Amino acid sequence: MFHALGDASRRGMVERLRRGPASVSELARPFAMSLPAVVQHLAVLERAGVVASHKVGRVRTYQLVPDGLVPANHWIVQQRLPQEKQLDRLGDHLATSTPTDKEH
C-alpha cells in the first residue's frame, strides 16, 4: 500500500476520487500523460486494495474502496504510540522537576 501512495499522481488520484467516482479520462486530466499510464497508476492503486472499479460499455470508473486506507493508517498509529509514550513520559518528569535556582 505504501508503494502504491508513494507517487505523487496517484496520490493525487485517490485525492480527486474522495469526492467520487470518477472515470480514467476524468482522473487523466489534471496530469500530463498518456491514459495507458494513467490505467497503469489506477492498476498499482487497486492491487493495493485503495480503489476498485467497474467498466459500463467502454467507460471504467474508479471509486475508493471503503476503510482502504485503514490498514496503512493502522500501521502509521502503532508507529506512532512507543514515541509518543515516551513524550508522555519527558513531559510528566518535565512537570514535577523543579527548576534549578540560578541565581546563586
Second form
Protein chains: 2
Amino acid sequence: MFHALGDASRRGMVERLRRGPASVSELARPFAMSLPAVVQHLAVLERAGVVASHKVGRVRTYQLVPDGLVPANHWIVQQRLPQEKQLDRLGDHLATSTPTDKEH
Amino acid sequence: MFHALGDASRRGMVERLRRGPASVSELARPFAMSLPAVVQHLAVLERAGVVASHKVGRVRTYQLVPDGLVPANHWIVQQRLPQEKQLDRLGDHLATSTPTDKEH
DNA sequence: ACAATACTTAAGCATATGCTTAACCATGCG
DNA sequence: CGCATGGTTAAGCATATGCTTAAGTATTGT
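Given the form predicted on its own above, what does the protein look like in the form predicted together with the DNA?
Let's see the whole complex now, leading with the same chain.
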C-alpha cells in the first residue's frame, strides 16, 4: 500500500478521486501518458485497496474506497506516538555505550 | 517518502527505531541481508527525512526524526472522504496530533 | 451495418530497485 | 604496531517498475 502511494501519478489520481468518482479517461486526462499506463496505475491502487471500480457499459468508474487509507495511517500513527520519549533515551544510549554482540 | 515506506525491510527498521536509537549493526541484525544492503535502506530512509544519523567514532547511530512521518500522515488525512464522518475518529485524532493515544 | 468510443491485453524496452560480493577506510584496543 | 570491529564504497546482477506501441474487445451513436 505504501508502495502504491509511492508514485506521484498514482497519488495524483487519488487526489482527483477525492473530488468524486471518475472514469478511466477522466483520470487519464491530466497526465501526459498513454491510457494503458493509467490503467496500470489504477490497477496498482485497486490491488492496494485504495480505490475500487465498477464497469457500466464500456465505462469503468473509479472511486476511493471508504477508509481505504486507514491501514497506512494506522501504521504511521504507531510509529509517531512514542517519539517524544526517544529524545530522552538518546543521551542515555550514547552514555552507556551498549555492549555490542560478541558472537559471530 | 511513501516510496521509502514502501519496502517492508525499511518499515521494519523504522519500527525498530521506534524503540530507541540504534547503530547500523544493530539495525541489520534482524535482517537476513548484508550490511551494505541495510546501509542502502537507511540511506533511503534518511533521504526521505524519516530517520537521521550521526557518527561517533566508527559507530553511526540512527534515530527517528521527530514528526518525520507527519508529511505522509498529512497527505493521507487530506484524502479522506468528506462524506463519512461517523467512522472518522481516527482521522480526527490524527489531525489534531494529540500525543496521548488511547485507541486500539 | 458501420464507425467512433472506452477501455483492455500483449509485448517490449529503458531505467530503477534490492541485493550481492569484494575491497576499502577508520577507529578501538591488547 | 597489528588486528579486529564498524562502516563505507564500488561494481555487478536479477528482477521490478513505468512506460510505450500495436492490436485487440465490447459498447454506443448514426
